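What follows is one chain in structure tokens, specifically the form predicted alone.
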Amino acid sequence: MSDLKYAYYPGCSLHASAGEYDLSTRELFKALNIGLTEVPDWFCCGATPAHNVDELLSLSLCAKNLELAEQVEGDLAVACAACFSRLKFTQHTLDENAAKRKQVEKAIDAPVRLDGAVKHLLEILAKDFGLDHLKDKITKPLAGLKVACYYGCLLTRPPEVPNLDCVEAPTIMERVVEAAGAETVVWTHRMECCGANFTLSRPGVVIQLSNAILDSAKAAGADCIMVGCPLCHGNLDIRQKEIEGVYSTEYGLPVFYITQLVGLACGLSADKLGLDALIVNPMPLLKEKQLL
């Protein structure tokens, strides 16, 4: 039995377009006996747009959510890479700048607490729970599945903020999914930008950038891509058919969340992992690999 307990900040995407990420996170952590308690009254962290519009607003949104998280026992667990980035950036900025911290405390009418740890799910699985312990929980190894681990822009950068893994050559995603029995591929675009929230305002940019990522993963022999960010997932999964049409090619690469693949290896059923919500149907691949 695990005695790990966390406050859980799902963020906006996981309660909307990325509901399968929220579902698979809760089901996986339940299967691993890791406690998750949702932060009461949490609200949007500002994600990618707020800091481009108003710095004080951006910092205050995150600071207030950090304050709310103090009501729940344990470190703060975050699934979305964008939320993780903004919460960590706020802690870093306010720790370094006393004047900004004073402004934020006035805005939220509360003292800012910066000593609470903010952890992405990857860090919890790889470090807190531990890879050896995770291996012991695997009942259905992902044998024969070749995975392209996609970090994107925010999980390890900027260098001084996330402290998740090596900034230029991270391996935490590979180590987690390899503990689940999968094989990972070496590829060129695992840390390149997919266009993130330009998906609505500059779709042409997103199509170009995401095509390069899909092309690199396919060329490396990947069967699928694994992500830890709803924005990245949307661009690579939802837009994949559109990208194939623009570039007259066919990728057919299912895009999984970390928790979906690890959950599958832990014996969780497809419906508990939200696999039916993926746009690129993963079922043919999983049946071919005898993983369903």
Given for the second form:
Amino acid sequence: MSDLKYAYYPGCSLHASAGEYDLSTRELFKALNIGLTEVPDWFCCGATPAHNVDELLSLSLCAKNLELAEQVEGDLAVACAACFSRLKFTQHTLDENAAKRKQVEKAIDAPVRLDGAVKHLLEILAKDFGLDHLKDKITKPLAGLKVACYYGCLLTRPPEVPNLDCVEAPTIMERVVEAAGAETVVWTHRMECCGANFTLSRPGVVIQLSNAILDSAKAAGADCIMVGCPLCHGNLDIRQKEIEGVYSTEYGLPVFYITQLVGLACGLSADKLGLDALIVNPMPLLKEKQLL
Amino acid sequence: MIISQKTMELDVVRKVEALSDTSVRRCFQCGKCSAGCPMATFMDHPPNRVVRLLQLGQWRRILAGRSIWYCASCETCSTRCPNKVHLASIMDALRKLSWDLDGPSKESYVQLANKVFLDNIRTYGRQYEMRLAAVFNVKSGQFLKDMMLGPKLLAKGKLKMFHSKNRNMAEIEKIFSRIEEMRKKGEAL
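Could you drop in the structure for the form predicted in complex with its partner chain? We only have the form predicted alone so far.
Shown next: the complete complex, the earlier chain at its head.
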């Protein structure tokens, strides 16, 4: 029995387009006996649009969420790489800049608490729970599955903020999925931008950037891609068919969330991991590798 | 471009520096930001030139172009700058400046997307992707944009037709209005 307990900040996407990330996170944590309690009435972190045009608003929304998280015992577990980045960026900025901190405290009408740790799920699995401990929980190793680990932008950058792993050559995703028995591929685009929230305003940008990522993963011999961000997932999974059409090619690369692959290796069934919600159907691949 | 004391507007540049908490004067134009920028290909002024134009007080030229609206906030430039110029934050500051001035931008789609997104937070506390996409399409006049994706996403349970409001909505409204109030009084940029 693990005595780890976390406050959980799912973020907006996990309540809609990334429902399978939310489901697989809850199921995996349950299977690993890690406590997870959702922060009541959390707000949107503001994501890119808020800091894009109004940094004070972005900082205030995140500070408010950090305050709300104080109601729940434990460090704050964050699933979405973008929410994770914004919450950590807020802690960092308000710690360094007294003037901004004062403004934010006025905006939320409360003192800012900066001592609570904010952790991405990867960090919890790799560091708090520990890879050795995780290996003990693996009942169905992902033998023969070649995974391209895609970090995207915000899990590691900028260097002084997330403090998750090396900023230019991280290995935390590879270490987690290798602990689950999978193979990882060496590829060029694991930290290149997918086009992020241009998916709404300028989808053409996303199609171009995400194509380069899919192309690189395929060329490296990957069977699938693993991500820790719902926005990256949307761009690589939901738009994959469209990208294939534009570039007259075929990738057929299922895109999994970290928690789905680790959950699978822990023996969780497909319905508990929301595998049917993925747009690029992962079932043929998983059957071929005898992982279901 | 004629650079003279008349066209160098450094007070605005100082505002950008205050907002972004970084100094444009540290840049020695090595170009590392532009080399690593995934969006430079879409920009009229590449990232290093944006900083150079700021050094010369030419912020109007930046705002008249589209570079700031094509920055994806991937933070690669800030990560790799040898002089700790936090260019991603400078881009934020420039967008805020443009947002406040409501000045000419060739990239109104991005501004519109940001506006719809922030309106959603103020009204509902959280982001509802269905509403976000629908309102954006209507307001941008692209009624059929991504229409093919809709049914697929609905079938997969990825679009929620109905949603509930947070119970603490009054608090979010207070945050928005306090910030507006602070700006009116000149207590915040």
